[in-house]
Amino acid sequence: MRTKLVAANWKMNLTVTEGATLVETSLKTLHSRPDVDTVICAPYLAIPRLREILRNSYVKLGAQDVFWLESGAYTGKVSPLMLADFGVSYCIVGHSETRGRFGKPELPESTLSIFGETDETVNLKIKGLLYHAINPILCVGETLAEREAGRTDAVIAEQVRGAFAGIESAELYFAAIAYEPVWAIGTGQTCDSAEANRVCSMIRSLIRDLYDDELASELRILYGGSVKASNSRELFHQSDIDGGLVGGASLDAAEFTAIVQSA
């Protein structure tokens, strides 16, 4: 049986003061559970200090990106090796935000090209993180325009194969797969719980065709976007939904814990 993994992803917000503070809180009444996966994705400026916080729980420490490099002239990067030096479980690559496809758009579009993601970059710090033993947690989704056009499943399954590429299935076990529909993430709108149910079906009909049934039944497959402590638990007992990437809901140390509680 799977354990279930519940990721929190803070974005650009918190302070390193008040993070340090809402983990505190939040370790006050997350209680260790066997079947339960708990990571903390922040900035990275505040991982030094939650480092020490988390210390000698059971909360597992994750970043938010990383460049692939391990150094190098590449100003205002941060590498997989410096991650690994500061105990870095788990990292989000591929989300759509660094992708530039936002859901609720806030920037000028004239901006949108600082987020340049792609398949092949995604590649890469996938290969770099684990070359340091650190988890992925690969994000992927569909625009709302991509959803109206019936291409949904093509996307994903093009993302998943760009993402994974030259990727051995020994090398995937304690990866993630994160399926967030780009039109509910920031939004309040939540996919409907067969239909994200069935899109993460898909995920892992896919990883049987490229890997293997045995990788297909380990590999993780989280639900993001929009998840908060009133439909998570409907989510989270769906079959193939194997836990969340919590966004907005994670700032909130009850309603996280709500959250975790409900996997």
Ligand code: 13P
Second form
Amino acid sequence: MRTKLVAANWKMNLTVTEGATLVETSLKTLHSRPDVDTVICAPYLAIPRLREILRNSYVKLGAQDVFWLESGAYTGKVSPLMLADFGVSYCIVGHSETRGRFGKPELPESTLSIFGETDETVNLKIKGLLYHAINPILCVGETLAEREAGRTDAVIAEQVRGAFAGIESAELYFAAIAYEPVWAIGTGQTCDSAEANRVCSMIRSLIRDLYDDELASELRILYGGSVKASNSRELFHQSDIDGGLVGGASLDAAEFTAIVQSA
Ligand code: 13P
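Now that we've seen the form predicted on its own, could you pull up the form predicted in complex with 1,3-dihydroxyacetonephosphate?
Every component of the complex follows; first up is the chain already shown.
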């Protein structure tokens, strides 16, 4: 039986003080839910403070991205070694926003390639994280144009294959995959629960084909994209959806607590 996992992705939101207040407020109610793995993926600067706040709680600390090497002349980057040093136990990899695949581009088209994460860099980052015993949360998902062209399953299969290339089954037991349709992120347009479950089930079958039955039945597959307290129960109770990766709704203590409780 897979334990549900609910991860907050704050993205580039909240100052350290605001984030600390949010977590302190959430902990008052989240403390009663040790049966759901709860993770807060915060901006790097908030991590030291959150580490102190979460020290005696079962809520885990997560990061939103990482570079794959341990150290060196890589200005502006943060390594898996540095995250491990701060007790970070999860890290998002391959989010559509770091892949430069925004649902609603607010940035000039010419700047999108700056984010240009590829399946190859995602793979290197996952290897770097696993080496430091940090659990990757791999994000995959299609754009609206890819969905309309009937390419959803093919796009996702390629992302999963690329991300896990050269990685053994035994290394992936604590990893998670988040199915995040790009068109559902931050748009309020949640994917229909049956369709989200169909895609998550397709991902599970792919894991079975690439690896084995055991990993396929243990690996947690999450849904992300406009998850709210009003739709999380239905999403999280689908047979192949093991929780969620929550953006906007994780910035509100009451809403996030209700989402965790629905799992
Ligand atoms: P929203 O919940 O704001 O749609 O964001 C989802 C997401 O991108 C989580 O990683």
